[in-house]
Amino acid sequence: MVKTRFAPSPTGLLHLGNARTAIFSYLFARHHKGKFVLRIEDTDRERSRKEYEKALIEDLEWLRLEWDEFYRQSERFPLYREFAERLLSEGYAYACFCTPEELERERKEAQAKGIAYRYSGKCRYLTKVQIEKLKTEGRTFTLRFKVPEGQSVVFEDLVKGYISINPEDFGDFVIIRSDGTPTYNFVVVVDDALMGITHVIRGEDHIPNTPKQILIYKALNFPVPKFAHLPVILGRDRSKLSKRHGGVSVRYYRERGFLPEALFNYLCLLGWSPPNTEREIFSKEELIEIFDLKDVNSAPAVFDVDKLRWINGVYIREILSVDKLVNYAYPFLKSAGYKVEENYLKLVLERTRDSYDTLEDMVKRLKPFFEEEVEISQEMLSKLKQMRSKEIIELFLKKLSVFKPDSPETVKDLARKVTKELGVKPKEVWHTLRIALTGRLEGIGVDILLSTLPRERVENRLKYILSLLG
C-alpha cells in the first residue's frame, strides 16, 4: 500500500511551496488508494513554536487536507534515543567531543584552502579509555553517525531520475545533538520507517540530505523508500520565491480572499502537467483521479499571482455555488463592518459575482450595497450640477412611486422612459444614478445594483442628493 507523508516544521506560516509538496504527497496516496500522513517536525527547540503548528494545522484543513494519521516528533524523543543507542552499539556511531571552537577552526582551515567544509572524523578514532576519560571530565558530546567510505550513493529519484553523491561530500554527520535532542537526517529516516512511509515526496533542496538519509536506512536495515523531489518555485523573475515576491504563505492568499479550491488547483499546475488534456480547472476529485508524479516535470515552476487570481475569479464566477460563496463571503463582509443579511447577501452575490475575482476585492466592490449612508464628495457633486440631474432625480423618484425595478432589466426599462421625457443621452441619466448611489463615477453596474438594493434606501439616497443640488 502507498503511504506518504507531509512533515512540516512549526517554525514559520505554510510556504506555498510546502503547501504544493503536501498537496503532491496527499493527491498521490489518494490516487493509488494509500494512506496519507501529517508529522509535525518539531525537534528545533528554539525555533518551534505552538502558534505555528496551529497555524500549519488550520492551513492544510483550510485547503481540504484530510490526513489519516498524525504524529509530533516531540512526542516520540525515546523511541529516537533507542535507535542512536543501537546505531552506537553496532558501531555506525560514535561520541564526538569536539568543542564548537575546534569545529570553527576545522572550518576557517577550509574556508582558507578554499575547499567546502567537512568534518575531519578524528573522534572517529577515540579508544574506548579515551571515551571514558572525556566523559569522566564532564565533556558535553554529540553523536555522529560513520559515513562508509570508498562508495557513492546512488538512488533514482521518481522526478529527478538518478543521481549519485559522494559521501565524503559531507562526511561524518551528527544525528543527536549535545543537548540530547536528535537531528533531522536521523529522526526523519527513523519516523518513516517505523511509519511505512513508501514514497518521500519533498522539495528538491533535500536531495543533499538523501544519501545521509539512505545510509541511516541502510544501517537500521530499514526498507528505503522511493523519494521524489520537487522542482523549486520561482518568482517572475525566475529566482526563488521568497518574500521580496510579494505573498509566499498559503495564510497570505487566504486573508485576501483567494479561495481554497482555487489556490489548490493553481498549485497544482506548478510544475504538473496534467496528462492529455489543456485544461487547467480541477475538482480535488478529478486530480486525485489523474494526478500521478510521472507527469511532474523536473523543470522549475513559475509563480504567477495573476494566473492564481483568475482561476480564483473563474471559482467564484462559476464554480461555486451561491450558498457556498456566501459561507465564504461572509465573513469578510463582517469584518468590513458591514451589516450582513442572508438572503439579501445571497440576492448581491447571486447579480454581482461575476465583478470581481477575489473576496478582498468584493469587499470594495459590494459597498454600495451594504453602506447605509453615501458620502459625495465636491469633485462628485459637482459633477452632477453639470449634468441635469436634478430632473434626472426627480422623475426617477416619481416613477419609483409606480414601478418596481426589481430585476436589471426592469431598471433599464425604466432608465428608457427617463431618457426619452426629459430628452437627455443615457449616460447622463446613468451617472446621475450612479454618482447618487455610490458616490462614485465606476462600479458594479447601476441597473443590478438599483434592482437588488432595498427600495428604502434607494429613495433615501436619491432624496438626500436632491437635498444637495437644492
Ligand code: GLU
The other form holds:
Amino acid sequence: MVKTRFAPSPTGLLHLGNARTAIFSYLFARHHKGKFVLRIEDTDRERSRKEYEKALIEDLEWLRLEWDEFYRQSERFPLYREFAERLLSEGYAYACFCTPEELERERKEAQAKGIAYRYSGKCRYLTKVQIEKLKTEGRTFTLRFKVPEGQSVVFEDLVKGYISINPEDFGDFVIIRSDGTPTYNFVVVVDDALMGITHVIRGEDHIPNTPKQILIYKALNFPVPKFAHLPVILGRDRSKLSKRHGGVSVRYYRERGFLPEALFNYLCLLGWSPPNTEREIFSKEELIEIFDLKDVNSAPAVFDVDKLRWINGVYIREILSVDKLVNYAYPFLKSAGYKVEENYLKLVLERTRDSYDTLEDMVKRLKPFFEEEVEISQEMLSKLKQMRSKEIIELFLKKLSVFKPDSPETVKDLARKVTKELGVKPKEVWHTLRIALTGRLEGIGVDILLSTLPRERVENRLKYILSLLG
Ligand code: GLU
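Having seen the form predicted alone, could you give me the form predicted together with the named molecule?
What follows is the entire complex, opening with the chain shown before.
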C-alpha cells in the first residue's frame, strides 16, 4: 500500500512551496488509495513554536488536506535514542568529542584552502579506553554516523531520474547532538521506516540529504523508500521564491481572500501538468483521479500571482455554489464592518460575482451595497449640478413608485424611459444615478446596484441628493 507523508517543521508559516509538497504527497496517496501522514518535525527545540504548529494545521485543514495519521517528533525521543544506540553498538556510529571550537577551526582551514568542508573523522578511531576517559572527564559528545568510504550512493528519483552522490562530499555527520537531541537526517529515517512510508515526496532542496538517509536505512536494515524531489518554485525574476517576492505563505493569500479550492488548484500547476489536456481548472476529486508523479516536471516552476488571481476569479464566478460563496464572503464583509443579512448577501453575490477576483476585492467593490451613509464630495456634487440630475432623479423616483426595480433589466428599462422622456443621453442618467447612490464614478453596474439595494434605501438616498441639489 502506498503511504506518503508531509513533514513540516513548525518554524514559520506554511510556505507555498511546502503547501505544494503537501498537496502532491496527498494526491499521490489518494490516487493510489493509500494513506497520508502528517508529521510535525519539531526536534529543533530552539526554532520550533507551538503557535506555528497550530497555524500549519489550520492552513492544511483550510486547504482540505485530510491526513490518516498524525505524529509529533518531540514525543518520540526515546525511540530515536533506541535506534541511535543500535547504530552505536553495531559500529555504524561513534561518539565524537570534538568541541565546537575545534570544528570551527577545521572549517576555517578548509575555507582557507578553498575546499568544501567535511569533518576530518578524528574521533572515528578513538579506542574504548580513550572514550571512557573522555566521558569520565565529563566531556560532552555527539554521535556521528560512520559514512562508508569509497562508494557513491545512487538512487532513482521519480522526478529527477538517477542521482549519484559521493559520501566523501559530506563525511561523517551528526545524528545525535551534544544536548541529546537527534538530528533531522536521522529521525526522518527512523520515522519514515517505522511509519511505513513508501514514497518520500519533498522539495529538491533535500536532495543532498537523501544519500545520508539512504546510508542510515541500510545500516538499520530498513527497506529504502522511493524518493521524488519536487522542482523549486521561483519568483517572476527567476530567483527562488522568497519574502522579497511578496506573499509566500498560505496564510497571506488566505487573509487576502483567495479561496482554498483555487489555491489548491493553482499550486498543483506549479511543476505538474496534466497529460493530454490544456485544461487548468480541476476539482480536488479530479486531481486525485489524474495526478501522477510521472507528470511532474523536473524544471523549476514560476509562481505567477496574476495566474493565481485569475484562477481564484474563475472559482468565484463559475465554480462555487452561491451558498459556499456566502460562507466565504461573510467573515470578510463582517470584518469590514458591514451589516450582513444572509438572503440579501446571497442576492448581492449572485448578481455581482463576476466583478471581483478575490474576497478582498469583493469587500471593496461591494461597499455601496452595504454602507449606510454614503459620502458625497463637493466635486461629485458639482458634477451632478453640471447635468440635468435634478430632473433625472425626480422622474426616476416617480417611476420607482410605479415599477418595482427588482431586476437589473427593469432598472435598465426605467433608465431608458427616463432618457427618452427627458431627451438626455443615457450616459447622463447612469452617471447621475451612480454618483447619487455611491458618491463615485465607477464601480459595479448601477442596474445591479439599484435593483439589489433595499428599495427604501434607494428612495431615501435619491431624496437626500435632491435636497442637496436645491
Ligand atoms: N522537516 C523537513 C522540512 O520541513 C522535512 C523534510 C522531508 O520531507 O524529509 O523541510
